[in-house]
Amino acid sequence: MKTSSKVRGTGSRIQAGILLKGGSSRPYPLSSEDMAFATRMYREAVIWRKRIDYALSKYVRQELDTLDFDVLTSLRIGAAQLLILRTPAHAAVSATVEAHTSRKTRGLVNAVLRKLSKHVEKDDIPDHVFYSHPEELVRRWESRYGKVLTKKLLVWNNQPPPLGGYAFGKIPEDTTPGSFLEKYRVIQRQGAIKLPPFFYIQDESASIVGQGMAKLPGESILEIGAAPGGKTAHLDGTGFVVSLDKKVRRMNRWLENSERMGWENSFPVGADCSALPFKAQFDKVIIDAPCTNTGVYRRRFDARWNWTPKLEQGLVVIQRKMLQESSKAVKLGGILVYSTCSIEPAENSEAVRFFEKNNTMFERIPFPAPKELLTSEGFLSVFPPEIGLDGLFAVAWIKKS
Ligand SMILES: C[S@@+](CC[C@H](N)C(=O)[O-])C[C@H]1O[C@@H](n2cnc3c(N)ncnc32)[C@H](O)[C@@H]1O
């Protein structure tokens, strides 16, 4: 199907709207450049939703969430271009209006975007609006890190991440090494890339955790929360790995990765770790726990809008249960690892202390990672704007008698 539009770039605006409404279809044959622009508009409209809505609300008479969803979607796509991408106003407005399918509401979209194109943002916008994050989360970060460091974190979270991954096979051309790992490769080329075999796309911090997990001793390995396989990629080949996850859809992605990466010693299990049939059988048990993702907001750019104190509290309960249950599968003298991609103490250091209080046979050991990433307590802890990588946390114990 071809767009009949005479306005350039209408197809990419239609595609951006489809993505923003939660769809994934591609009704128009877009060039890779137009598809990249559609994805960029979608990403910015999601990230900057709070700042965009704050500006839009000045030109819409009703509450934004009472607007027709298609109208709101077109307004957000238009506003992302005007406020964030700084697309020239005539192109942003006319192509977005053209892409808005309902003739009945086109006039409204046009009128609001025209006014918005002359909008000047004032200096007194609060940081949580300007940098578009949940207000309470920003207040918490400010009381923990101070205003300056929090602002750096907010800026970091809104930046597009570089593309890179770990080379388990040949080092691909047009790549440069990561900041810490030689085999971590940052892809320098723009546009469509043909990846070599055995290359796993992930942030360098995920590779650092994966490499650390692989270095810890133990040939029988139980990996909990394994899908889609970012850590399995590092563990496969170091022993016999049982890779367990409770979500079937995510395990399907693990299976695809297994086939692509040629994992030979990792075996998938779809199961909930709260009912493990294993007792003290594994040399090494690894829990990569579900978390708030606050360390990886620049990649999981929609995750900030799921954050609530209640979400965190619920995850804290789940994480503590997973750690407790999974620890039963560790042999005497074996290793236990817990990791998250959160930067919240409740999910990290406080989870560790809670576990250690009730499990004195587990003695903390330093996590094998570059020493500049280790805390004095032996945790691997990355705070993104200080280190320049995604945020994460990992800790390891040995089980003593
Ligand atoms: C952070 S993700 C894992 C990422 C994965 N290790 C990787 O590196 O690609 C956490 C995983 O834990 C899984 N999970 C959550 N609760 C679980 C449970 N009770 N038992 C098993 N897996 C669980 C989720 O389905 C999710 O895939």
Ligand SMILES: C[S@@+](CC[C@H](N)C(=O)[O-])C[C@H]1O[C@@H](n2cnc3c(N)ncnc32)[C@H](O)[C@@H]1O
Second form
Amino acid sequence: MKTSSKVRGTGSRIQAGILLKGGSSRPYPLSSEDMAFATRMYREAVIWRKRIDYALSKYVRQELDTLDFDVLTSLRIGAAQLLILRTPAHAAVSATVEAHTSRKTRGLVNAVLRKLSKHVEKDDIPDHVFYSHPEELVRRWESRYGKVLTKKLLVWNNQPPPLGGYAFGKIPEDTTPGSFLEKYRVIQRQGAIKLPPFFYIQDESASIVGQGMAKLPGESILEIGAAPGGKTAHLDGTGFVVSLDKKVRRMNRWLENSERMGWENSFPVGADCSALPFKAQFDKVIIDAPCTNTGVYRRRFDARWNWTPKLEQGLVVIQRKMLQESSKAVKLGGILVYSTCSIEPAENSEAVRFFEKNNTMFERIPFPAPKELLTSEGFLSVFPPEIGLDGLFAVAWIKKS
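Alternative state: the form predicted on its own, after the form predicted in complex with the named molecule:
Coming up is the bare chain, nothing alongside it.
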């Protein structure tokens, strides 16, 4: 029996609420279009949370964080439709209220969303609220980049990213090449997508870093922070790779990608990346360091809400320890590579200077990448709104006697 359009609309809102509450169940057999709409509502509710809550607070008498969580979830899903997606008010309100699980509080959800449907946003909303980012982080960026460039970064972070990836085999049909790599292909998000084997979904900046790592010399390779395999895809076949990561879920994804991609020269190891479990040395040691993810907020759209100065400070300590410990695994004449998906100097250029001050045996060399992406110091550094790719950083050294 076919599901009515009303139930489909309600089902997509229920699904969005489940996702927003951290669940993964699918109580309704939604079509691909309805599932895509549910995912879009969830994404926008997460990204625009601060702007949404700012508007909701004008129509809710109590503090939002004191509301029943189901009520707050429904309000955010409804507000995402009204303020961001511009869904017609009658559809956004009625279907969201119908999807709300508790009949006792449907009246509250209905009343607030009906008021919100007539809400007019003023022009004087602070940028950190309107573009929905942590206030202190926005202030930092404004101090570093200026208000104009920071606003471009905020807009960039909130946009849905394109779908693309690197073709290690046959190039998919109906795709366009990337900005820098011919084998990087951008796919149009229309209908069901059937990708050929050996196609790895990632941003072009990640492919540029992976290709650069692969071009650096070295037949024995230690890859630290390997999961879920975005860099391994480029390294496999260039030598024997030991792929190290401590997160079980991500290593399971690495194993799935290894089977799908047919990696034959990469060996997975689950271990703490900050203290290597062996004393072997390698021709090439690659560190994909844990970081604040500030360069990839448009893809890891929930990561912005984890950012705090304390988080960054803690990660800096880990990054420096990883660099120091991992450098011991580099053979004389070998290569050390450090990369992050952050745009923060503390995690990038300052980490480089700290390492070089304490490790004079390592001499910096230019990272193999398009010259447009290299700084005068030989770093690969991608600033999203200027380059049009996710923000990434990479640097390479050779170990001399």
